[in-house]
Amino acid sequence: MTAAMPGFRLVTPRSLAEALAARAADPLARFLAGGTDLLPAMARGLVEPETLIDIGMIAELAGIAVDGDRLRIGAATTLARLQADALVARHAPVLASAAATVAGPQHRTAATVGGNLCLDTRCVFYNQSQWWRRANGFCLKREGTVCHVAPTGTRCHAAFSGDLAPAAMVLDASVEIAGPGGRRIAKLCELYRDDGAAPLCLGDEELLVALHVPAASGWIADYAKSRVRGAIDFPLAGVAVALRRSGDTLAGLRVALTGTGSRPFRLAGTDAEIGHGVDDAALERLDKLVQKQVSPMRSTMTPAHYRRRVAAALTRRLVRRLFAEAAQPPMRGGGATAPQSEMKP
């Protein structure tokens, strides 16, 4: 049973400066965009802000545009817009492919790019009602002292389950962040830390402003995920792959994963496959590489070893398929990123 939504004060700034000032004035305030993750968390008593700062009316945070040799995607852009946008389809369709897998169509009309990138970590012991968590002694992530996933450990193992992060990581994307000290650009990988209780490397008063995606000449990419149901559910494991092909060999390979740990991450060691073909031996090496670096915990109802094997299987399938597609003429459609030239509006 979920409790009624607690009361809160709503602030509606019209500029980024106003939003940051409102946050600085109330240390317990939270930024609100689509609210598809935050509002259910408030109803369950997982967060209790007295003030919500609605950033949905700030023009600078919305929209998609080509900016020089990169695609700039505002953090308040909805996933529905990302999924359908012509510029995304032309320059980074893997992002549209990943967005299409998030929740359901109604959720995507409200959910935002920044919200999915900054999604709170999830766990079967955490995302429950207040009375359920109280009956189990709460947990390390909220009000408790023990991680029920790893009771002898000292950190929270709740899993990050956003779908956009790995798709953007294989495109070598960066994020634009604003705060009291001004603006900064960081690699998307640097936004996350391996801690389920505090997964984001953002200052208390900082806000994600935009996602920057560089031009990706010659790369082809796609995203796939496994989940309990074919829609709505968060990933048990999600994998994005980007590769370049030169003749019969790989000229570049990037793999990123989500849903299997407290942060999304780029798989290390894939450069060793450059100069090799994609045969059974190469796929077996990638399988072992994934299983070595993926360490799911029992933060879902699905066994951890299953999620590890699924992550490896998704990687093999994507690499095999994309390598074959890279030998074909450029395609404009589906989830793959066709070989690209310089970005132009």
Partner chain sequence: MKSILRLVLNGRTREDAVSDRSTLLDYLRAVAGLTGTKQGCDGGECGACTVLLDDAPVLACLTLARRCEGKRVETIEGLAPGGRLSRLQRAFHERLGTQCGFCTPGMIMASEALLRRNRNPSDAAIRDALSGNLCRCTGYVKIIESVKTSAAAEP
Given for the second form:
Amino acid sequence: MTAAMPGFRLVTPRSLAEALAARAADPLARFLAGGTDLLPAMARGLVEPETLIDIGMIAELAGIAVDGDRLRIGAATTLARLQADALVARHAPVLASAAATVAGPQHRTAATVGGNLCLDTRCVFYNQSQWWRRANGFCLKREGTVCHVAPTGTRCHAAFSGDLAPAAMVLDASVEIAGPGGRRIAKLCELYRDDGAAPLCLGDEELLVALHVPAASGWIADYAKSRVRGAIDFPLAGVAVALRRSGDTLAGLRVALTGTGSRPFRLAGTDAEIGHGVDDAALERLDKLVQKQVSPMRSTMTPAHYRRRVAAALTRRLVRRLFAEAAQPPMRGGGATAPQSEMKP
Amino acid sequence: MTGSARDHAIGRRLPLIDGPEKVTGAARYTADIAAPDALVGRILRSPHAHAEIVEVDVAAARALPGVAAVVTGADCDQTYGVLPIAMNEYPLARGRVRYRGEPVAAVAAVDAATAERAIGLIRFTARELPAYFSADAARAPGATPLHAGSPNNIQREVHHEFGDVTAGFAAAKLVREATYRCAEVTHAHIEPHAALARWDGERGQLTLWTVSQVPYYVHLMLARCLGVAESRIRVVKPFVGGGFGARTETLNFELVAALLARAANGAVKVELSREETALTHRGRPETEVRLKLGMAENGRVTAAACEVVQRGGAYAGYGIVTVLYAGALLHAIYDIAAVRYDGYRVYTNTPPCGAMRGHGTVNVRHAFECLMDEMAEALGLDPFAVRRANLLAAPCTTPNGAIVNSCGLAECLDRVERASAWRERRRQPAPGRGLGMACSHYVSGAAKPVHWTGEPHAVVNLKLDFDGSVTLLTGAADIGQGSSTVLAQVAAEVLGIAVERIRVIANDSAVTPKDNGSYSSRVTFMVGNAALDAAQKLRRRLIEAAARLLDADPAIVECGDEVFRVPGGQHEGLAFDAVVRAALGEAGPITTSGSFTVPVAYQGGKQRGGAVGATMGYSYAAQVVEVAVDQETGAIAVERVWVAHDCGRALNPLSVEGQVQGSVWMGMGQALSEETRYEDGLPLAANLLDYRVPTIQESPPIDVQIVESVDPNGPFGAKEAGEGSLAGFMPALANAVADAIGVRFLELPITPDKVLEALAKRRRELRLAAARGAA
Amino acid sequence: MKSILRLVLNGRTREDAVSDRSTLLDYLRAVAGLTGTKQGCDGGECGACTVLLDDAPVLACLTLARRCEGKRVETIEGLAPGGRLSRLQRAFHERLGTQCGFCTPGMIMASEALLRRNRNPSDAAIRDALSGNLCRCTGYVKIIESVKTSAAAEP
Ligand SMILES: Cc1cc2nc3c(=O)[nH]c(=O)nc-3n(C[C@H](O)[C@H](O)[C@H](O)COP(=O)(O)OP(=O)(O)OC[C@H]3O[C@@H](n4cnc5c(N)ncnc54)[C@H](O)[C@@H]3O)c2cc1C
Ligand code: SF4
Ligand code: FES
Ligand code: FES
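Please supply the corresponding structure for the form predicted together with the partner chain (the preceding block corresponds to the form predicted on its own).
Then the entire complex follows, led off by the chain already shown.
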């Protein structure tokens, strides 16, 4: 039933090139970062790699540094480090506040930025033991032919449930990707696609190297998460908001969501609010926008309609609060919602 | 006995005597026991909810190198179960499987990987039968019976009526009825199930180490299922990581481990995964409670009528007792003259339910305290006033024949009302914040044991030896509740010695006397009384020896602080060791045996099933819960809890606090987040991520007030402390939520989605009403 | 595949042959024979297996043993070296921060990690630090008390 951990080989490359070579050499290899998502999945037979490539010893994937007009966060940076890092606190505190909501402290000691961004999607019919899934006839995402969430459909609706992605999205972050063909930079939003069975637009042999966060003068941002318990739980819905205020109106507004569908995404249509104040009518419009664009399905114990509503509620609340805070002079010492200062090399 | 100004062993905030082992990692739990030669046991479980077994082909598994034994239903044709009148479960399914996860076959192999491979090689063929996942579906006309003899899948119906219920309702100023639904919950003890079995082929003897709360039952069932004499079996309970009722019954994996060990002629360790632990279940059933109360203008309850339907799962287990308890514990908390109860225990194709902390009373108490609150509001009465209008006057006998000798509920009410500043706070309502209260009670041990042998209900042995140490031998299982500590305290108090002088050895059937185990909060009361008896006998021997040395009348010799003396006498007193030497001089080491039996008068009313719910001492509790409801997200935050618990004399106030806090908090889990759920019989939450045991983040401060009503029959006046306050939490919370947002929830758990849904519904209704008003 | 793992376990350097797939929990319990660290779930959900890796709290069940190469691992057994309870252990014992004791090793190690960073934690900091550790017995009230008592006690 629960299984002894399946057999695999562990390799520990010291450079990016070695890691990519190891990946190319074995089509059944997987990159291992913190392992807090991959190892439980392996224990349940959800992933059966023959080789694990430990990417924790690669210098290029480590560290947080200001690089020109952006913050560069190595993919192997742990969430605990993200929470405590001074540069992050100064330039992108929303990442720290999102990281603080992930799982529990022990997970965050090990869990990494890359692993969080590349998290597998989740579903109550999927994150179960081999015995359980077999008894249930498996499902589309793996080994089966039907989806128990939407039996008439042809795709998997498992939910992307990482907390970091929306926070990085409202900062307009990009990811640096290395692969057999070299390096590329992609907008974080473009890393994801709306398919629970294959949620990442990342080649099998590609590796996330770093997260790039551009300077964002005058923006203020935060992350809010809905979950049943005060810790451990994945988001039922997670909302990140970044906004800029000019006088009594919005000068910029970005909203991104997680947990409400198979991919994290930037809410479309928020630009329409620019130039307006944040009053009840504006919040109502945003509420509608969120409810329309999220697509939660019956993939959690908690009903989908709640996830839709609470996503909208958190958005309203966060926009209202940040707009009010943006009117105040910047606080000393940062804090999750402190306005971000300009980055200088 | 305790008059003098000496140090007392009871009434002290004594840390657990086995605490040092627990905080250093030295405590050995079943999975920790070193057995390098042990084979690894694994269990094949049914993927079907209800099916006829066609074939279990184990040939390939048996042939796999490294496999030492494979067993199936063919290896044991004996049923087992906790109630002698309702044993209908096999260790490994025979004929039929009745729930997804039911054990079908098991393997012992040299390592886990081999055992798992062997499990994968077993071919299990079965023919599906109609399966039922709700009590309604199982009871519907034409449903296929799960068990012969239960045509409508009703395992047991109970119909009790005491007093004139019709007249009671007629006399009421207000009559209300409501139906409450409580989701199934489970124990979720943090230690997963495990057992280690060792078969001695040479002697034909078995030793089993297991996580049991009642090793005695396991012993009986091992003998029955293995067909081995009880004398050839030894059951040992190492440290146990929580039980909460799950481990009261003998569980299938314990028997399977033994069957495997015998088949392999060696040792087999079976460690269940968290998922398997959840499948083994025995938790609190999904329950529908239809309750009708009549209330007079002053809040007095004139009559109660209650119908309870429990979705019991696939086997009998404790079912009959659970459904009887639910009715019996409508009584003995308030003074209600007319009570009707109709209870139905239903078989379904889900893992069997059983006993869980607050066994039987919890969901019914929830309904009762919620409806009482609602009716108080309707009559313009304060919730406290309504409870006070219905207090029992102990001593008394309830309509169903239970005897209540002590009741501190009135004081509990006073204490929490004051501690929570109830009156001031209720007068200043804040938006989204609310205060609610409720009461609850529980038994201090079932008056009649499940196995009616005529033997004493509890036995404790004490051994005093040349080294001056006292060894207390008990079969009562300490599962973290601190029973060994309390027994040591009782014995030390009687003997006038330091607790540290007493060593407790518990739960090794080769050494310790039989005990009926740790369930229904019986240990402090019953085993405590047996310890008291044993200690008194030992004390007598020591006093006699001391009297001889002091040349005094034994009647006036006392022992305190380990010194024997004649109060007011010339002699400075004799040290304990000196008296021990004198006492042992005659016949060597002294062993005394103490026992306790509940007198027949306390064993309940004459009605069928009347023994269930009867006890010698009821505990009482009242609590106030403060909540903040986030009306945008529907999240309920419990800000604070004040609880007062009447446990009679608190033998160890530290322990009492810990037990009460744990109970209240477990009620919080059931109220807010915990729920097993099945998808066609497959558990969706058989893990600790989806089964939402509260984390430290949302767990509130819990202020405990101890009320000591001092029971005439409890050891030093003590009653139970480990269960009684659980049942009050959920209704107190629901009442607090009603106070905060004006919505009364009829379903547990009250999750944020239900709150948002209800708020949206109310907004719609208000809009509609306004529109109607405008028209 | 097995290879030699060298680490410092509770202050002592050890070398053991360990297979690639061994978790730190397997290693501690089965190879090193230290059963104080518990397994309470099927992976990552309960915190019972918490140990310190270079002073930081990690879940032994989600840590591959081989990744501890050259590091310091501390378990509950390492906290009372002279046979005397550490301050934190004593506080858990005396304040009843432990009932059945099964969550206790993990709870104490997570608390130890906190106290090494923060000698005087607030209630909120204690809650944060222990939010990955489930306990089914205590309702956490006396666990918080235990950590606070230990923090307040003279060194
Ligand atoms: C009980 C529990 C609760 C949890 N709660 C939350 C929660 O609330 N919020 C949340 O966001 N997560 C949660 N998680 C999931 C997980 O702990 C985190 O998401 C964590 O950040 C994953 O990072 P990791 O480094 O451990 O990933 P790993 O497990 O190492 O990897 C995850 C996946 O990403 C791939 N990967 C890792 N790094 C890279 C890279 N650089 N390039 C390409 N692919 C890569 C891996 O191959 C793997 O497929 C929880 C996990 C558990 C067990
Ligand atoms: S959404 Fe459907 S296909 Fe995807 S994991 Fe869940 S059940 Fe499987
Ligand atoms: S054993 Fe539960 S988190 Fe490691
Ligand atoms: S003390 Fe039992 S789980 Fe915490």
